[in-house]
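Let's start with one chain on its own, the form predicted on its own, as structure tokens.
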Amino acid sequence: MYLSADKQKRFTPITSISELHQQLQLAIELEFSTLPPYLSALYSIKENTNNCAYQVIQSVVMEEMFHLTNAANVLIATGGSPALNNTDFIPSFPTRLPDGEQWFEVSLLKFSPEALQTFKYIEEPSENVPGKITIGDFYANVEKGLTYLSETLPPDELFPANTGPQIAHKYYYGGGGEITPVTDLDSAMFAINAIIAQGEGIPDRCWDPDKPFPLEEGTGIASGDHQLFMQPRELAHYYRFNELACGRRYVCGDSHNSGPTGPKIPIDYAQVYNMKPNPNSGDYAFAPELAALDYEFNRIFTLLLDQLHNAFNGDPELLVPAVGTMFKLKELAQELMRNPIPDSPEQYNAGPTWQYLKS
């Protein structure tokens, strides 16, 4: 991906090992860090509602667990160690992405038109908001610290031998892409671009190029694509997020400027739970059985952190409990969110605060 000089200046060079390491281990916080908000808003939506947003959401989550292990492997294949089980490493809500993004803030909302903003924000393509970080800038800087070193260590300085095992594509399941292993310059390049063409797309594509469908004889539409979004690995992720924003699909030949003009999309704000805006631990001082039920979600995140830390420190087998683990924090969030909070003058119900417990 080019970066233009004016955002070039806006990023430290990566010169070294120990530079490129930090800026991998905050590909990870970052794409973690999208996870919480994406997650709140989608265990919103309330049983057997909203089922077209339902699945893109879903479908977005998995792929940024996908970026999360791209970026992880990366980071083994050159020597280094991801770090997921502290306190740092989740964000306190409102917050500002960790990549530099400093023109928007990110908050845990609701399934909502304000949480689908957020959302098209943190996926905005660079081209379209010229002198303004994006994620897709931030992974060129990447892109380009890893042809610098390459061009300046001996390949077995930068991908060094017998680290340590990386996360396979059989732990990874859902979603489009495929976990490839990163063993020199062009394997950990095509896994850092899978991130941003998945997340943003291309210029002057909506579709992610990662598997494109033909088009079906006669309908002008991609194969597939009639079937309400039971492929939603056509769009990148900003553009799944304007279809539910704009309440349509895009069908082929739309673009970027044209906006989707399929099919109506069925959206029901109502049938949301009425989650407080960033909920934290303090909202339920006076309510002990959901300050109780949120510290048993939050044990169960840290568990969860805890899982993954290990998973991509030498043991790739935790990724198999670890998905337990999800459904188990699912059902805690939407107990959460079923129970309003006493006393509270807008009338909000409970929700996840994300926190890793310290030992």
Second form
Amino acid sequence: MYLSADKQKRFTPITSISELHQQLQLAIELEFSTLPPYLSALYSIKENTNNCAYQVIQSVVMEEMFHLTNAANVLIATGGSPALNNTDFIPSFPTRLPDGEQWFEVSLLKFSPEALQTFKYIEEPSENVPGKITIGDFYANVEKGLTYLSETLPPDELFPANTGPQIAHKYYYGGGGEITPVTDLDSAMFAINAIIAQGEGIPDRCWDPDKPFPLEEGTGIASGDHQLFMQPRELAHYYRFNELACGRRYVCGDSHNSGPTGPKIPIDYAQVYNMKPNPNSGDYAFAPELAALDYEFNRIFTLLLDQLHNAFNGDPELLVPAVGTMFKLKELAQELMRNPIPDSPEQYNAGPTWQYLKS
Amino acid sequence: MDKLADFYQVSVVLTGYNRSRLMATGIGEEYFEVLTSLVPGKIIDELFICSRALAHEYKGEALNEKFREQILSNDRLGPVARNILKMWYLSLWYQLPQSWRETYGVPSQTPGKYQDIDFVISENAYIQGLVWPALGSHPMGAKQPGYGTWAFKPGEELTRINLGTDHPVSDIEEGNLS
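Show the form predicted together with the partner chain, please, the one above being the form predicted on its own.
Starting with the chain above, the whole complex follows.
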């Protein structure tokens, strides 16, 4: 992706392998930090309601996990070791995103217009916010660093032989994109590019927010899956969330600035569990049963991070039980959300607190 | 005390799951509606009052015993309590025994919606039956366990990585709170 001179100034250029590793570790933390907010909104939707919204958020979650895996594979391919099993890996909410995006805050919220606004900030296309940095800009800097290192280092130094096993596509199912092995600059750039395209879209350099979307290549609205992976055409995350926020579909003739003007999307914000914003363990201080449920959630969450960590550090087979752990986590999150917090003046329901339990 | 709260109270004793775990299924109110549609209010009230009184006086194993003695062995209350238990675990309403129906049944509590016959309470109830977590299993076709996890023994996927013994396991986790 193209990174303007102005935006480049906001990043420290990557000039060594250890700096590259540091940024890729940050990328993994960045991708993971989007999951608690997305999943909090997703699981707050009551059973068999808001089907469209549920599917949209779920599709984005699936692709965030794909991004995490891509970043981890690039890190492994360049001789690094992803670290997921520590308390610093997961931010405490509300938080700023770990890539240095200081211009908005991310909270854990039930499915609501406020949550969708945050999601749009997270997926904001770079061209849309010229003075601010986005996830796409962060990755553009990583790409620039990869290119720089490939020009200055011998290939077997940037991509050494005998690195640990990467995560193969067979472990990833049900989501957009395809995990491809990273062995050289081209495959590393392909993996990073897929992250940018799915989140923000791939606009060309002459991006014009008033140009109608003919839904063709290079307009910045499509996720790139159809070009990169020969998969059905999809909207980039930002535009998927904007459809929900506006309650309408994009149709031909719409532009970035016009927003979606197509058929209405049925959304019922009343069919949502009233999860307390940014739940924390203090909320359950006088509700021992909820504290126990939340502890159980965190125990499973800790197990998941341990499984993922080990899967990315030599034992990819652990992803099979890890997916089972993810489903358990979903059940526990929903169980918390179905419970009102006793004596809550706002009549809030409980929600998971997303804590890694080991130090 | 409202009746739904009474329903949860008796359900906690019957199922062995604490109130938050029961509310976590999201279908307690549905079960309550089925119960109050099919069983006369006076019998339900009697069950709730009796259950509250026992739980007030006895705890733990003693409560268990008294509950068996005074509720489960009671001609009038026993079949109703057993039906509540079956609803929570199996997501099914079983037709009350013939002798009970002849003595206590009142026709058409709420005509049309529920009848006192065997039926699956709802799609969602099937998914939320307590039998699945109690077995360490999942409702087939309704709650994904993850690809390939069927090759593990129940609970095995949770033990493949040892979390260590530094985590406190409190009583409440065992569902001992009533």
